[in-house]
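As structure tokens, one chain now follows by itself in the form predicted on its own.
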Amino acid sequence: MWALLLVAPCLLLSISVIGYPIFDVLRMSLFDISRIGVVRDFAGLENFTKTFADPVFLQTAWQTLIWTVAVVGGTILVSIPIALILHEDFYGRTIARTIVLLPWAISLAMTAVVWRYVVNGDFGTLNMTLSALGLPVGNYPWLADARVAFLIEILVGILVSVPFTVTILLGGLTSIPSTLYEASAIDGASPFNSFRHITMPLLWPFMQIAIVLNVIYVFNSFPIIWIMTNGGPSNRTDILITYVYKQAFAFGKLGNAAAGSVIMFAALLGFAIIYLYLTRSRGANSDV
């Protein structure tokens, strides 16, 4: 009872800060909302029907899937070797860790602004560098081609996600007892076998945490896409969060924006439940 009283203020604060916005968005998604936010008649599922009937929404949902899988998958693949290297004891390791973690200290908006200027076709440093190396790129407009622009945004997304993921993986590597590696070395195991049978299984729980948090973080990541391309050209680099923003603040369709937000929330909630269920089932089977 005493413990419940102690956590009650935090619980009430969490409910008010997190619960009320969720409730309000759910309510808005079921009503006809004017451009200035006045709630009018009950619309039922009409906002959801309009949203799913919009071809731009379906295209954006597909691009969101590509964006999330590519950024999270690329981040994990890049972060594992970096974490392994930074876990080793070598001269200058502290400086190397600082350099790797440095992008984490810079805001996403600032990072996106910098990369937008780097790949600018007229005065970007990328074209200047490639031209200095003798490559015939001229004033190639990197962000005018939707596929190239989306690829660049994915690479920037990986860059800004690596520091956080490396931090989680370094924590996992630190928790692995060195005696396991010493025993495997005595048994004649190669470094690859030690990595396969010791490092990866014991690192897997930390990778699960990194995957879940990165999926939620990347799925809702707004600044990179918005600052670099505004979702263009022709909505080909939009993701759901920028689509919802445009519906609300560019087109004044607050009901459709609320419906899109509810769909995003349901997608993330479904992912988290399925992922946790699968990982728990796998853990139970391994225990057996």
Given for the second form:
Amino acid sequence: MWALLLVAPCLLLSISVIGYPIFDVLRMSLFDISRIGVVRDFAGLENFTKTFADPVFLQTAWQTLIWTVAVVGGTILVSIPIALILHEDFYGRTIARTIVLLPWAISLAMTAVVWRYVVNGDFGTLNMTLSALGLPVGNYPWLADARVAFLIEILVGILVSVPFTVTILLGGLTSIPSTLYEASAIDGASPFNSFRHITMPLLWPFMQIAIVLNVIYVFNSFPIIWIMTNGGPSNRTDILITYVYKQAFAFGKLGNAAAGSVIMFAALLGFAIIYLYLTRSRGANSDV
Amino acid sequence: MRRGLMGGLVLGTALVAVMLQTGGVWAKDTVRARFAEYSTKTGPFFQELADQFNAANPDIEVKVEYLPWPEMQQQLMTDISAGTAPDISHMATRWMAGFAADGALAPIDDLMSPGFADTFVPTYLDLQKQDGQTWGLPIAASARGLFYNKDLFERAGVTEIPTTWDEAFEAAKKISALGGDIYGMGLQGKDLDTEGYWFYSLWTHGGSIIGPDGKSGFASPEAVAATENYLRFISEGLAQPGVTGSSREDLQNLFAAGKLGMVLSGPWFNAQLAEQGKDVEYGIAHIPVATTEATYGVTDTIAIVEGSDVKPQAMKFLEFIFNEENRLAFGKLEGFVPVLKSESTEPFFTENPNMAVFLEMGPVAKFAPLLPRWEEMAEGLKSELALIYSGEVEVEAGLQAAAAKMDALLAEEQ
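Can I have the other form now, the form predicted in complex with its partner chain, not the form predicted on its own?
Everything in the complex follows now, all chains and molecules, and the chain you saw is the first one.
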């Protein structure tokens, strides 16, 4: 009881700092809000029905799903072999680890700016390099076609997510006792079999953490898309966060933006609950 | 002892706070003025003006803030809703309509001293009016023209400067035939002002943004002709590749690199060419015409925020910025079209051929409509134009979709 009293100020502060913005967004989503943030009449679910009736919102939601699955999936696929290699003891491993971690140290916004210049049709280094290799790309404008632009953005998204994921997986690999591998080697297991039956199952909890955290980061990741294509051409590289930003700050529709934010919040909350449920049942099983 | 000291400090701080709030005898009225940067010189220029003003007015202290353009709108919205807005704010005139309609801006008619409004060129001041009130002053005004690369024209054997779209098309053909990453005409399909680039063609084909029936003019026969005019440049390969990936900056960079024969842009581009395109010999002509002479005029507004407690003082500073000498210095610094009557005869504007053309086109300038939800209508248009330019949607279908979106927004407005 006494302890509770001592942590109470901290708890109150946390609740107000974390809780108030959530409460405010929920409130805004239910009211008619003017572009300067003046709260007018209670609107019920009107902001939500308007948002769901907007074809751009539905298209954007679909793109967000593609974006999240592709970036997180790609990141995990790329990170596993990198983590395995960096876990091996080889000459220059420290340097290799540093190089893999470097993109993490550069701000997302700068990474996006650099890549926007790299894929620029007329002055970009990508076209220069490809032309120097004899490929007939000419001045191909990579960001002018929505599908190509989205693909490039996904690749950049993977690039910036890899360092964090590799770090988590390396932590996981370090925690696997080497005795297990020695025992399996004595039993005559091939490297592939020991990877499948020892590494993967023991690494799985770490991959879960990596997946959940990446989904949350990537789902809400604004700078890459905003800087490289601004959601264009024709909204076909927009994701929910850029959609919400445009609603609020370009069109002055704060109510719609709040409704969009609530929908995103609900999606991530749902994802987090599913994750908690899955990990809890796993924990119970391993206790048995 | 300790407690007494603390108590004294708290009391003292509170007293000072109260005095600052109520304006003690020695307190000055603080006016916060926020400007957007046209270039890196903008902020220091206004800071210098504020220093002069503060020295001449001991009872007022103007504090200058400046931000890059892309952050202005968001910052202003956030500040107004949080009650932390500056007293004076710079904004695009097209945002002004929404802010004024929502009561965020103060009407300035009663704040201006007599005769001050008469010093402005009426076209530009009238744009700051809505519902019979003036909501701000035109801090910057620009018209657009056709920038052409003299060297490329010569190499391609084009001797006449195009005055019609058909002549521009023929000239672009010859220039593109030079090969080697050189294109006749720059067309914009992305980001800020994409819709404006289309308006050049719309207006010079006799179209209008809002038709005579009060509905969207985006799908009128003139608009279709205007769009097909651009499409022929794209389909014949006379425009730079990837129109939907080219922003205004991309086109300006291409032109500054000597790779574009023609591009439509405004007076600010002179400054960029002076820095980055030193080798490019260029001229500026009127926008090519199909049926009607026209150009796109844009103004930016500087307004007083409704929540300000120091409106008369803020107006006094604005009148200082807009006195003949200071406004002329600003026009020269950033290369904008004159907004004061007195500037129009300045040799700086009339004798420099790269500025004079924008003055000549002033009388035919058209403007985007002042509608609170204009940004959204423009976004709908931009989105359809990207589909049309990339050949995914037929001209008429795309324009009709854009017009339908605009009409729906117009209907919601009422």
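By rigid core we mean the largest C-alpha set that fits within 1.5 Å across both forms. Numbering follows the first chain given and starts at 1. This is a predicted model, so every value here is computed, not measured.
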- prompt: Superposing on the rigid core, is the CA of L12 displaced by 2 Å or more between the two forms?
  reply: yes
